[in-house]
Amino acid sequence: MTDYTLYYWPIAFRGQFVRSVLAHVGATWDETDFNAIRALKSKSPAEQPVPHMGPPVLTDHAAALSFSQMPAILHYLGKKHGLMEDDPASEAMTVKIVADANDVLYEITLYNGAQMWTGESWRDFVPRLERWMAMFEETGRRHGMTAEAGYLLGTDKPGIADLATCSLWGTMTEKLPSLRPLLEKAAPAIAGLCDRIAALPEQAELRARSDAEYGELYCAGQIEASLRKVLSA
């Protein structure tokens, strides 16, 4: 048995997140289909490992827990693998860091995919993507952080800060290149920091995996066609 299940669409996105941070730690999991994915999230919630609206989920096969929400699944398993600091300042700044990377998907996807993009929208909404890779940028240079070397919080080693980082702005401008030039302008230390963890060889063999698994989706279904649209204008 593996140690864990994941249960995520099969795209990047959301489930990036904790697939890094599994791949990091050196553990096993496997996914589940999409038929298996709608089938539980359509059970009630007496039914459900654990009552959730939808993925991801995942289940802690030793511990025989499941978790719902992206960033509670990343603070369980960064506190059961040591990739958190104990002190509370650093566990409630990586929590921030964590939610604010849920923040940003939320809003380039406009709400969940609520609305669509146009042209006139995305251009508002550039200032804003910016000011968000800058507060990154910024919790990094507070922590010494530089493109070359460091980790966001000041930490000796990666943790789930630096790991959620780069799911969130790494596959980000991986799967949407055109956005990575604004990124090295806005966030040139957290571009850096996104480079050196993918060089990580358990990270380079998750994305080789993603990349033939999932292609070049990215969030999926109208909403990553209309954002695709707006950055090829």
Ligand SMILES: N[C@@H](CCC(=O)N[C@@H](CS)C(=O)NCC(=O)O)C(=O)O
Second form
Amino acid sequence: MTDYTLYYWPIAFRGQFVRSVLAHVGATWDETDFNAIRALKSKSPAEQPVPHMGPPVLTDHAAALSFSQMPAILHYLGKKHGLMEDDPASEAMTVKIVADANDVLYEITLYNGAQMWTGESWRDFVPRLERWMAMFEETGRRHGMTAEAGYLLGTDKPGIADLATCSLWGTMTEKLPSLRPLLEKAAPAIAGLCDRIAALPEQAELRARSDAEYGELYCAGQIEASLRKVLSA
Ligand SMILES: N[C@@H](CCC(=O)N[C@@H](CS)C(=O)NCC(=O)O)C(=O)O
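Shown: the form predicted alone; wanted: the form predicted in complex with the named molecule:
Next comes the full complex, this chain leading.
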């Protein structure tokens, strides 16, 4: 049996945050297909392993526990596998970084596709996206991180904050490469961090496997189509 089961759509996006941590700690996990996830999310809360609205959901088999909400899943894995500093301030900063990343995912998908991007709404959003990038950059700068060395919260090895940062900006700019110059301009040290994390053997292996399984898909659906349309205009 594997250590974990991850329920997430066959795309990178929010699920990649969980996959990246599982790969980093050397855990084994399996995933289910689209129909199984749709069936799971449609069950009544009483029948679900953890009451939830949408994936990701992670089941820890040894502990017989399931969690939903990506930030809660990362918090659990971070505590369990020693990827978060124990002091309250560092822990709160890690939670803040993951929450910021989740906010960016909502914003870039216009709240899970509640509306579609237009040329005008995208142009209005770009300064805000740059500001999000600059916020991550400033966090790293305050902890002595550069493009070539160091980690976001000043730790001596990558933790949840670094993995989440790279799942956010690394995945986004891999799947939507026209955004990479914006990241390099607004957050050069974050771009460097993403490259350093992506080069770790387990992350390189995960990316190769994900690319083979999900192709170029980022967030999928009509919202991805509208995003690609404004980016190519
Ligand atoms: N706040 C949740 C958001 C979960 C979420 O929006 N999941 C998306 C996929 S990324 C979904 O499929 N939602 C289906 C739904 O909400 O019905 C988290 O961070 O995990």
